[in-house]
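This document starts with one chain, in the form predicted alone, laid out as structure tokens.
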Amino acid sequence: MTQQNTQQFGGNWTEEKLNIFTEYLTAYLTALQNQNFGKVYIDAFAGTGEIVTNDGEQHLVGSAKRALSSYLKFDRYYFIEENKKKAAELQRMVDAEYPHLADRVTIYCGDANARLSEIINQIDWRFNRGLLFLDPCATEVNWTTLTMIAETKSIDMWYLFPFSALNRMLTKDGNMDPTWAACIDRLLGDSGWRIEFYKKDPQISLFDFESGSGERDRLIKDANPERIKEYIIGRLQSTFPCVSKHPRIFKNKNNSPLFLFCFAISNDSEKAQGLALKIANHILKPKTNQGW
């Protein structure tokens, strides 16, 4: 594959999130080879196979193809890209490289919202059990998708959270865009981020009051990045019935967070949580200290 035809996304941190997600998917079909459901594999932003980081710095395997070169293999494989290029160029490499596999990949083009409903919709999850990567560039997913994903009971999803694209929206005053914070109700599945995330500010003097000037209401936002962390993982929480709570923090070259690769599990089986959770949280918990 050429450097033309390959996708450039993200830093010196993708490497290191695709190796968390390689070593999940290989204990998890390690630990389900010898039952009885079908294993389906869905990568929602599945790309072309391979990346280049924006910094050029970095050619990666990508997720995709990593999936596909596991040893133990799953029954289905369903991809998902927007762009048509990337996606035909997906197919190429799957009909040149895998063509063992051809017969149980399926490529989809489309908005991953839309085409991972088709997906979920069309599978008896009551016989199968799913991996999930959700890896958007920003803020593509929409809570209903996850929401749609927890009701399956069948899914353990990867999803990398876009931290700094909901930290840019929300302004120091709390006045935005309206389309921002539409965005933000869509990317979080409620309002409740107005209260969480802003106070009235305390600066505001008697004179604004007396005056009857409109600064009474005046917000400052009140939301560092762990505070910022905590409500997602209590999204997640009132969503999913189990959710890890050391999501692995990758930040750019000014130490600043750009995403949260966050782990959640959808089955309700205490017994397939303690499994899947005991050896996500063994994967993402840092061997050294993570902190803002």
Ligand SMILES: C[S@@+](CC[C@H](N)C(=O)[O-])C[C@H]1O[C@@H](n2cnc3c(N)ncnc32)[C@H](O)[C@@H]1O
Second form
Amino acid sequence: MTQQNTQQFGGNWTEEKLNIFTEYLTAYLTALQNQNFGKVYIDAFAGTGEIVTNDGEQHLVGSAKRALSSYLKFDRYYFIEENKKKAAELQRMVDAEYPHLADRVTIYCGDANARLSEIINQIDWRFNRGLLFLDPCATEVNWTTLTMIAETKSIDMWYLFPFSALNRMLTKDGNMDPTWAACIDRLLGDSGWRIEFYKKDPQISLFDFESGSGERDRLIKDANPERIKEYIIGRLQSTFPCVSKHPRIFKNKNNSPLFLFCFAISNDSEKAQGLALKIANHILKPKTNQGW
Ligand SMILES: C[S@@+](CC[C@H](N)C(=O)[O-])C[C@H]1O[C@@H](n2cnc3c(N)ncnc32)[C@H](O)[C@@H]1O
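Could you please show the structure of the form predicted together with the named molecule, as a counterpart to the form predicted alone just displayed?
Below is the entire complex, every chain and molecule, led by the chain shown above.
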């Protein structure tokens, strides 16, 4: 491991996230091993393959290395990483530790949304099945990217949804920088959240009466974490035919929700959905209380 390029982030939940994903990956390859589909792995925020958590306490094996070291293999591995140094580190790791898989691996250095579009468009999804990991730092994934993934009808997706980034942008009175509003539109696919998460403020102050404003304009946020979670799952359900209703909630040390780990299937087949959802829900079932 080259210390200067090893990426830093996360806490205990980083390991939990990776364990959930790896467990699904193993079950996925096992379920597909005797089927005639090509098996494609896509890691759209791949990192370097190695992680040191922010508190410096944990060294973890990252998603890229976990996928490559699985006993059962994919036919193709696509990794996307925007940071040039990290992409180069990832390439060095593949060449040094997985030379036998090097001809199956393609590493793209660039934006996940743009590169995913390239990858998805070059694969004939009638003959291939894909497992995709969307593990962004924050709000990088565009809704249009999710639509494109759903349209393949062949990809199982794990998406680390940036819950706290969204919640922080949803200001108490609905007034926000236009770039935030545009970011939320891009993240959730449309502007339905404005109606869903805000209501007219029933408390009209004396000042509002006198100025004639108030009832007409004033909004207050009407969105607790549960409601935001339900909305996110509803949005995914509007695009994917099958979505787990039990995303894992990852929290920080102060017990505030940071991310939702969501699972969605793009395959239309009820048989494929039933098996994938059963496995995912079993893995997602919390070991401890998942209240807010
Ligand atoms: C949370 S880390 C992913 C960690 C990785 N899944 C692992 O287990 O090691 C997010 C990664 O995405 C990269 N990144 C950030 N924005 C990106 C973008 N728009 N497109 C692709 N990669 C991006 C970051 O450099 C970082 O390495």
